[in-house]
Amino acid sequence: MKKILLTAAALALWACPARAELKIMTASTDLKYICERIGGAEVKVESLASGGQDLHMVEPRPSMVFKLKKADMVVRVGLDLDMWLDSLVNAARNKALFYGQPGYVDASAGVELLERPEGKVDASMGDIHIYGNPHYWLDPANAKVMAKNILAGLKRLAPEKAALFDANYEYFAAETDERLAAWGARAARFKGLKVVTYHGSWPYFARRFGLEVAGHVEPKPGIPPSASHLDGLVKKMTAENVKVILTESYYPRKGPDFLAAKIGAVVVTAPVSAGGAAGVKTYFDVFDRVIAGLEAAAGKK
């Protein structure tokens, strides 16, 4: 009897193996950092988009939809800036990944925004961005909110992992927070800087770190910047010695080289995801990567 019960046993697990890790898709490898960290082994996470790509762009191809369609969850940065998710969500017709359903996740749920348009907005405003700026991620303290999301979400998918997922989580915070005071610290040797920015992706930064955003390199956002307007800038930046230019990495130089060569200021070049440059292979290490240019330019200003 005790041979049969064994081999019962042993057979029922064989036929309903241990669940399979959650397939989660991204639409930044930030987001696929964070998934990592509170899925621990029990996802296997991809991003859409590269680290070194402008997530306003990202083409989509055929590959993503049929990843899509395998996938348990997808985690979106929200706020209009990854709406060619949309289309890939659609054409994968995988309805665990619609919106209001366990596997939607929009990780911007309950930022506090800011730059929200007030009064009419129409196309010649630029790129802009009708529910506010949706470069949060670049404050890492919304490192927190975007976690309890993706927690959240996890939990809906796999209710008898809650605990480890929970564990995970608290982990990541405090991580988060002792990584805060650090940066914190050396943020205080450039507090009040003034800056000029290629596009605004940096109010969150700015705000959480003491930078003064004094202009950008685009006209208006998404529009490349004509003769006109850095000669403006260069009149600016003189009348108030802004010194220090801060542009994303997939941006083009040359306007911000050539205020840089007209005024001698010094060019800041930054990732803005995990994997956008050379050795950024985190969402902590961006963070140490722009912090470290920062403390450079504002020493040699």
Second form
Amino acid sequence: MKKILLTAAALALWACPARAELKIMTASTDLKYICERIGGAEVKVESLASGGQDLHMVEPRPSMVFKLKKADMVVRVGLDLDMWLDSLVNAARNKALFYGQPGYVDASAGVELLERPEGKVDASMGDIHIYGNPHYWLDPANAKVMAKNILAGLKRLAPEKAALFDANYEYFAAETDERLAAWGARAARFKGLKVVTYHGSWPYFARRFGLEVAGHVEPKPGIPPSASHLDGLVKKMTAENVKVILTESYYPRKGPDFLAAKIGAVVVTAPVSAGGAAGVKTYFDVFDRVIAGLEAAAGKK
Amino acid sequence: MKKIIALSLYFGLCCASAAQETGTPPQGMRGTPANLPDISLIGVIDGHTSSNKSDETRNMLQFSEVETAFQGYIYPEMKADVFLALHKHGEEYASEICEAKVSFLSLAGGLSAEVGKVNAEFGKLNKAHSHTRAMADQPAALTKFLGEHALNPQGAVLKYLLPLPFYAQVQAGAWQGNAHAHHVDGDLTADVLDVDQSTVTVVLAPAESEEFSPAGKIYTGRMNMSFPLSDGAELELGTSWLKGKGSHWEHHRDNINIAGADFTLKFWPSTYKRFTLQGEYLRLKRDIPVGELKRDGLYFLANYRQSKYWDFGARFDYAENAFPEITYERDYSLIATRHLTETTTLRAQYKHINLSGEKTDEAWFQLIFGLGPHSHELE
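Based on the form predicted on its own presented above, generate the structure block for the form predicted in complex with its partner chain.
To see the whole picture, the full complex is given below, headed by that same chain.
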């Protein structure tokens, strides 16, 4: 199957007339990786945020405006996670990238969202996202949804390359399915594992791989942990025998280390994006690393 | 200025019509989930103390500013931002339109424009609303040359991103600034003979007791460029120019020119850490009946964001006044800011002022809070 797809991709590439590559800017390194997989040699992709950055808090820079000005397509995480991108796109005055234009791709379109708040939403709930939890890319099954949105964007901009993009998508989707099966098998070893996470980044991952999130180091999204909250968490983790703390690589270790020292838990520091840790070069590497960390933690538990 | 506004509207409408013809691809969800503008409120509570016993705000805790904002798209590629403010002026609150502008995000030829009442982009800080600045006050040079609040005239500005291999933007604005309406007293005057041999009193020079800011027909220009030095460092350079009249022009017949240069150097050593060095230099030339005044002002700001929640800063100000009897102000400030959320901060600031040898110590405790989705363009 892979050979057929590769041959089809090669033929499609050969059949198409020469054309300048599409310049694509993405909000995250994961989206960059998926764009490169779907666009192949026809695209030149750059991510505005680095893999180690907190996507809630990317500081817009003038050099980003310059890059967006020259871009054919922008791909965003969406769901108001990367609101910093709006001022950049406006400042770049690149019509093709404005909301509703062919070069605007929101990778979240079509994702089944978790933790959608109901009723009144306000800052008493912390830094809440009104459409639901925006960390959807941490379920690798959603890679296919993201890739499909990117595929649609690429086909809008270069319809003559549609066959190539379709073939690349099929190959990417097939690889995602293969990897999902392998990760699922590994995750069976820690299915039902109770964890505390620093921020609410992991509900999609937890649903996919059978983790049970017992609480967060942050009392509410975006609110730093207080002593009383950590004290309460110590009691809860002790009562529920929670021995693993999963923390994003960019958050401070003080809170997780305090909890670990109090109850003898294991802290798993996890990258959330490609480039978020040494050796984590691709989107798929993120899951290899997190699952390996959880396997090790579950073994020690 | 009318021509600029008319051209902006024409280009805006042409481009907007073209945008409507484009098909809409599937989109994700963002922003306010109804056909409503983003509505927000920013509140600023200041506690202020000073060793100067004549300071009106000494030992006071007060609600110093409320800013409400209504923001949204009014047409494809056309955005409206209206910021209404209540400021504390002395003992009373005064309401004013802080900014009310329509932005044409993409005009023909790569231009963009803003029309309305706008914080003029002169230098690095004037554009920024006070609640977005990393300080409780504003540098003395801006207060002395651009006014107590931001230079905020009515008019239009055209912007253009230069086709260079790095970020470079030029802009030109034509504005009408309000003259100060209040009474002028204490001018330096002289009695002279008029053509009919009668004696008339003329103003020779303004006195220091009055406020100064640009007014009347104001023309501004700015060019700023940015150079990424590495993945974690960026240098921005800017130069600005302004031509206009003084805010008491009716009395003083003063034409003014202000030239400025600024730099901002930022390092991002890790996700939340950031080190910022920023400086602006301004030179004011003010033609008054008895000659030309040349005055200088500058500030340097160093700010270190130590974590997601804390940043610390230090600032040095130097500013001469805009009046014939020259004074020299040197200020030294220390600033600590705790960020609770993106729009809610707590700040403490200490400032030592040396105004031609007269020394004052001041301190602020400031709470800035935000309700609702509030945004400003890239600053």
